[in-house]
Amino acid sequence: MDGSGTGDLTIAERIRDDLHRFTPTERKAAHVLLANYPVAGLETTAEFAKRADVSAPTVLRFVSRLGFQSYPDFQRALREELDKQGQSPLAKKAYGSGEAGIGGPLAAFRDGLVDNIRETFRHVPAAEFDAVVTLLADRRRPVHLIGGRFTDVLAAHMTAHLRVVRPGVGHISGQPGNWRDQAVDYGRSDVVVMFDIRRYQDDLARLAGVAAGRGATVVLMTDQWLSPIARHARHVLSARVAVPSRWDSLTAMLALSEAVLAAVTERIWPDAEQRIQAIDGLRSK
């Protein structure tokens, strides 16, 4: 499928390797590109070739041997390794060393998961992160909870936590065709927040989209590749979910959820004391 075919050996590796294959200028370019890997490569041949101070040409030759059809598919493998990296910058365990990993499969399930919500955590933009607060803040604003097939147990989730701190506040339930019906009455003070990873619903989005053409604000929770609903939510919060596993996790996007009930929780704490002693108070009658 990949333009070189060639084993899962990182690039780099595999330029160490074949060091030796390469004409003298050629290996200029490869040292200079593992001295400044990947940027060097991602750069156009023109610059990559300056840089290394050989013409273009001995670039395409240089990667050319190396396996590739061409400059771009070279570029687009470079892209591809960053990316898998870069969702786990200290995990270099699918690379080089062996698979199994030490500590077994637990083990590298557990590290998937503390990657998840680590990456999850770094690209929460502050203002999103703010304005979602806000709005579950409001005891003004109705609020309005539901997911999908698998997720609907987080915003049930965050449906019990937020209704312990204040008022108005539902979880959308029962056959989706009757969300719609609940969905009419919705207005500009309304918020709804949706949970969605990928094998997206589209019957979530539809309703997403009533919601939002009533004035609603919809807030998002979904994956890194972003659920279609996006394009109706106002504000969108997006959380890791793969693993190594036949499924995705949701592990990071539940730390996201209680991060925001926490932050809501700390931000309205007088009113949602009283609230929860109260609360209490009926209890234990």
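Residue numbers count along the first chain shown, from 1. This structure is a prediction, so every number in the text was calculated from the model and none was measured. The term rigid core refers to the maximal set of C-alpha atoms that superpose within 1.5 Å between the two forms. Compared with the form predicted alone:
Core-superposed comparison between these two forms: CA of Arg110 displaced by less than 2 Å. Relative to the superposed rigid core, Ala30 undergoes a CA displacement of at least 2 Å between these two forms. Taking 2 Å as the criterion, Thr44 counts as shifted between these two forms: its C-alpha moves by at least this amount when the rigid core is aligned.
Can you return the structure of this protein in the form predicted alone rather than the form predicted together with the DNA?
All you get below is the one chain by itself.
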């Protein structure tokens, strides 16, 4: 098997799906690759092994378990993903191009959205999802949210909902130069939720590094190719974004963030209910 029979799953998705199958040393290699994706896998076998503190044969077994016949095949697949990470609208298919099938381009676009949601939820690790919910449900921990050029609307959406059910929630806004004024106050109790999809923003990655360096817990909502923020993130949830269009779609990521919101709300419902009642009381006045 050369990796071509694994569908359109990214290597990161395959790792998350198969993590339970790896030996303890292979899991070390898996975690290092996910934390430095895809850079670690583009290094030589010896360099990757040294970075993961495992042997070179362990790296080769890890790659084989992912379905690749050789390390060069594995690296070739990573390079193809790297090309997709940087794709601009100029390099993507136009809406309605190619075989649209029954229903035409509109139906094809609909099917792409539905597939994105289905595949996103199929590959969300339950333990990772629960860990994110637990963090956001902890009223003792301040939560700060931010997104990129297109994804900040999702950060604002989640901020507005979380503010209804719990205190201590803020949306990081304004110019990047102003973010440092907020980041200087981050500490071990803070949670920073970041949304970032291809083409990833360097300024968000720098903020993630600052936040993690000050002890804050970084949660990343990203696409299947993983934003560079992943190297600073404690928890990562990824969503499918590719559709038959020159633009990426945020539909699956919105659905995933709303699933997080629903779970957080239920986790803290007794307190959230009282808070909503108080808010409604203020509204009536």
